[in-house]
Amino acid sequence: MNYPVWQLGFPGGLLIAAVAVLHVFISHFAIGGGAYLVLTERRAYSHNDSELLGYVRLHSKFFVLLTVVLGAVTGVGIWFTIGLVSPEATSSLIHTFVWGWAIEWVLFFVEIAAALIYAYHWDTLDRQTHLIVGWIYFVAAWASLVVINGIITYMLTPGRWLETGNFWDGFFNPTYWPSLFIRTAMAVGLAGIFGLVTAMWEPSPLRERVVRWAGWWLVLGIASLLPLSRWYFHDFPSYSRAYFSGMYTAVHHALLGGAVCTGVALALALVFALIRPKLMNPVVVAVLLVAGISVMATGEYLREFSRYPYVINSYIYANDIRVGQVESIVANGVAKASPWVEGSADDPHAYGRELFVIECGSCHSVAGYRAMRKITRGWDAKFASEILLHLPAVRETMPPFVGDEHDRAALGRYLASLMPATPSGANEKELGQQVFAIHCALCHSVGGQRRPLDLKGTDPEGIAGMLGTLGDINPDMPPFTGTDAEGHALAVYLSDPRQ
């Protein structure tokens, strides 16, 4: 509510998304990549291996360009967009953690310093100055991470933070330390994949032997996230372990695309990389690379959908509106409440159109994804306020509607007014059936896994009369506001046995 909404016509989160999984993925191998690069260096003098050491010089041009460049522009990029985005939790992560953030960015400068000395600087370091640079730089890169990890975790689980407002409170969180380790792992597992990509550069048969390498990195990292991933979903908030239940089809898709890709990875790295390390090829390493960007977008899609319905748990809600300022609103309303929105009554549907972009934008959109105007269609502007009392029960992840009767009711004209339909049909079932997908498709479904309604068989009659009692009934259904002839439909559709 303190500052103006950036509407970009779609959810901002898919914009922080785009950039986030990318800076993400390089990030991780830059910590990696880090400690890949040493060892494999010490590995080189230790075997005497001129050729292994000529892989990592080369190797290490590749990491700089790809970390340094890449990295440190997707990393400005999260900046801007979440500040656009989110700007109240943009605020709030910067005032609760800003001597965190002032000692990653020192970190990050010592990375920067260390990576371009480390990487252009072969021919005039000595051997012992050199392997020392690069521990500095891993050390930086995975310090970094160690800071990081804990503002993240936060946003998932403050924990005592929320009670006491305290510095180490909200860092050392009850997710940090599984989300540290599982996210190492991956740093590991990433160095073995970009090893093996500049491996495909190397003639025969220092190929076999950098691949073979690079491959125990991949097994490592990859095998490690099973056992780490339960440990840290054990962490997490009851109502989001909740989310993995099977009663959100994205999560069941994302978990199983997640569970595939970790299998391809550690399958395609047993055979191609450590039993028959000649076979491996340009289009398996770039299975490799898809296969281990899904593994990081999948868990960091869990991770933000875990924290919904909030974007910093029990604190901010996913659309901005501080926990804290809800009571106040709802007294007050939001025009009062923020200077950015005018409550004119000259202008009701431009009113309506203002409390979208505050209460839904940031995860619906009018026309594209997740778009509203699909959920609504054909709903009157009555029902559409009636849902507004009901959000958190019609989906776990949507936070409730903030503002006082006269919002709810310019809202829902608003989204009355995206879809107007009237149901028809060429026979009662079918109408009942529009009815249905109306008024109920929300929250149930017939024959499916969400809340689904079995009344096949009863007396049609019977079921119209508690149409009229659905508050009675469950206090968080809404009543149905269709005609007699509609709710007479939805009874025969509902009881008809052959569905």
The other form holds:
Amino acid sequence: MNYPVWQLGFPGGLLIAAVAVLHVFISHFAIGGGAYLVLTERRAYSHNDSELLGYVRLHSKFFVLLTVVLGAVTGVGIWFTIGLVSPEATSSLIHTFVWGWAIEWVLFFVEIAAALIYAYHWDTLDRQTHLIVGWIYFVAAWASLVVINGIITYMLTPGRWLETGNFWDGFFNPTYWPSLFIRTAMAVGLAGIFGLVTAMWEPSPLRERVVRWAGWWLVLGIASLLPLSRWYFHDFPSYSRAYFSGMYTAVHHALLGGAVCTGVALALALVFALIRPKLMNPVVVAVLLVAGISVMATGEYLREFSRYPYVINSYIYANDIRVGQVESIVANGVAKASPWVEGSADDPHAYGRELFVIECGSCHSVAGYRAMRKITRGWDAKFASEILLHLPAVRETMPPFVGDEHDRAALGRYLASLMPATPSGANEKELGQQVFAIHCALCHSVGGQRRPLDLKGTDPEGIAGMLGTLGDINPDMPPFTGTDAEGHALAVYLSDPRQ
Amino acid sequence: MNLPIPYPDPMPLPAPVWLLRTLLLLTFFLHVLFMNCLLGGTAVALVCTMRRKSSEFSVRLAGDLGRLLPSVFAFTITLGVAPLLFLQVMYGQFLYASSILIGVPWLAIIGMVVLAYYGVYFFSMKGHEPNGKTTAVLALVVLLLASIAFVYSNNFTLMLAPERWLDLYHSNASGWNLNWSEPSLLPRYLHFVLGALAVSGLGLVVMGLREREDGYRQWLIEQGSLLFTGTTLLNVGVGFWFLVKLPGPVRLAFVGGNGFATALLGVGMLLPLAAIAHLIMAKANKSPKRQLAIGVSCGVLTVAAMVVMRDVLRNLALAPCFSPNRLPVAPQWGVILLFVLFFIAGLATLYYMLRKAAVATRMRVAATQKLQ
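I've shown you the form predicted on its own. Could you give me the structure of the form predicted together with the partner chain?
Let us now look at the entire complex, which starts with that chain.
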């Protein structure tokens, strides 16, 4: 509202997700991998194992090429991306936590310097000092997680910060500790996975030794994910815990996918790394990498989804509109609040589109991801503008529509124009089924889990009569805007929904 | 005219403006030094690999640069993060708006940095025996770095020109824009790129000062001084072009309208001339170390003056509509103190590691020479 909207043709959140998943995958490896490097080096010294030392030297070069370049730059990339997609929220985070980020920057600096010195001074530094530099790297890397974790978890559970505005209240928020542990576990697991990657370049029998050693890291990290996730989830805000009860298919699929990937990774690690390390091969390692990035992506997705309808819980909505702004925009209209809209005078359709971009575009596209065309198929303008009054009731994850009556009508007209369709059917029941799909299916199901409508056996006339008083039944229900014939057909369908 | 300037964040600034500005300028100054060495260094390396058949020293320099540039790249990025952070706190509403308007090239920076970075690592592995492939990769790296610099010039001029924002937004809201209609864009870009080449010339002089072998040392100092002098003299002209293309009130401030701005411009012109004079005089000097060091220092101070001047320019350009000094302030002193402690501890750790690495390297080189 306050800023121009970067109109990509798809929701900007997808872009953030793409950059972020790549970054967190590498950056968690950058943390666990630091400990893996020094402990492997120490192991090589204490076992007097020059082959293992050769391996860890090679691994350190791979480590630097991946983490210092791609890991670090994609981290800056997230920052660039969130500034482009959610400038209001980014600004807020920067204002609240600039000194946290400044501390993070010091750690980042030390981390990069230590990584470079560690990887390129194997032959110059004495063993003791080299190990110390390795530990400095790991401590700085993990400490940077300690800092950034406070900022990430704050967005989901700002806790007392909402009342006090105090840095530490926001930082040590309700999900801080479980998230720190779960990310540390992930870091340990990823250190193992990437340890296996470089192990594949080594000849036997060193390869088996490394595979078993890396396998322990993987198993330890992955196995701790389950109890830690339960703890983490327990501290989620109560409203978002409800999202996990099966009402959202996407969440359900993500949970299932995450669980399967974790199970697969654990089973593969047990069999191919610990029990039969000789059998470990690049294909299994590739599957582990895919499983690892999937678990990471699932975790990030669920965390982000749980924040809906907010980007910063109870403070800024997912569409970058501040909760505190809502009242004045509802009173004065979007055109007064945003200098970026051209207004409705010349072209009401274009104005409706501008409102769509501002209010819906961060999560919905017209025809692609979360396509509005699928949702608004057959809507009329009145129905659409009525729905806009009840968005949080339609989906708990949606921010309210923000704007005056004029804005709501304009956006309603635009939404109705996306996929016009007139319900028709070979018989009344088929017509009724289509009317149901257009007017009711957004919130209700017949025989499904989501707000099921069970009117089987009810007199169709009685149902048709109820259609005129929906608002009395539940104030969150928009009025039925179909024709009398459509209403009757709907009633017939609901009274006997069998095919 | 009603400008579409977003309102500043409702939260107060978490530190006094003077502290934020000091940190912004300090970290940006360090960033610029490394960035200049990176951009100029890769360009020098490119020329070296092209001259690989005719100049033995060029091959040697390519090898030396190959060892240095990955770290220079790492610190360019690391040191770039801090100023971007402090800039966002003070000028966020301008920077976010202009970034969104040029969203595609702005985000493309990330991809270009990754590519250029891997290119530099490739060169680093092959730099000691350059061939056609290294030349091609380096040419691509230089092109990428120069493009990144161009996008930065676009964004940092566009953030100062809110009067242009609405037109750009309505002509292309997908972020496929650049700030072409800015009169000072090209001279500003050229001024900074030539400056980068000049500073990398100083870098060569410093490399020469640390070199033990006479012939190579003299060659490095000569080439570095030549590069600095040539690009700087050219830059005086470009600087005037830049000045002429600044918006009227800002230009006037630099030529007498504002005492501080004018003095800065004077210092910014005298310092590089002093640097050139010292570098030239050092040529005739039998033990030129001191004179060269003074020359290099004057050059580095020029960069500092330019960094402050750039900040003054930004504030003058925004003065009609905004000043961070007018924002409410509520310093988070406790966390600031913690930052200072981390900063000191970080510097100490850095010193410890660099010193250990330097001493160990020196001992190893000495041992190798003894063996030979």
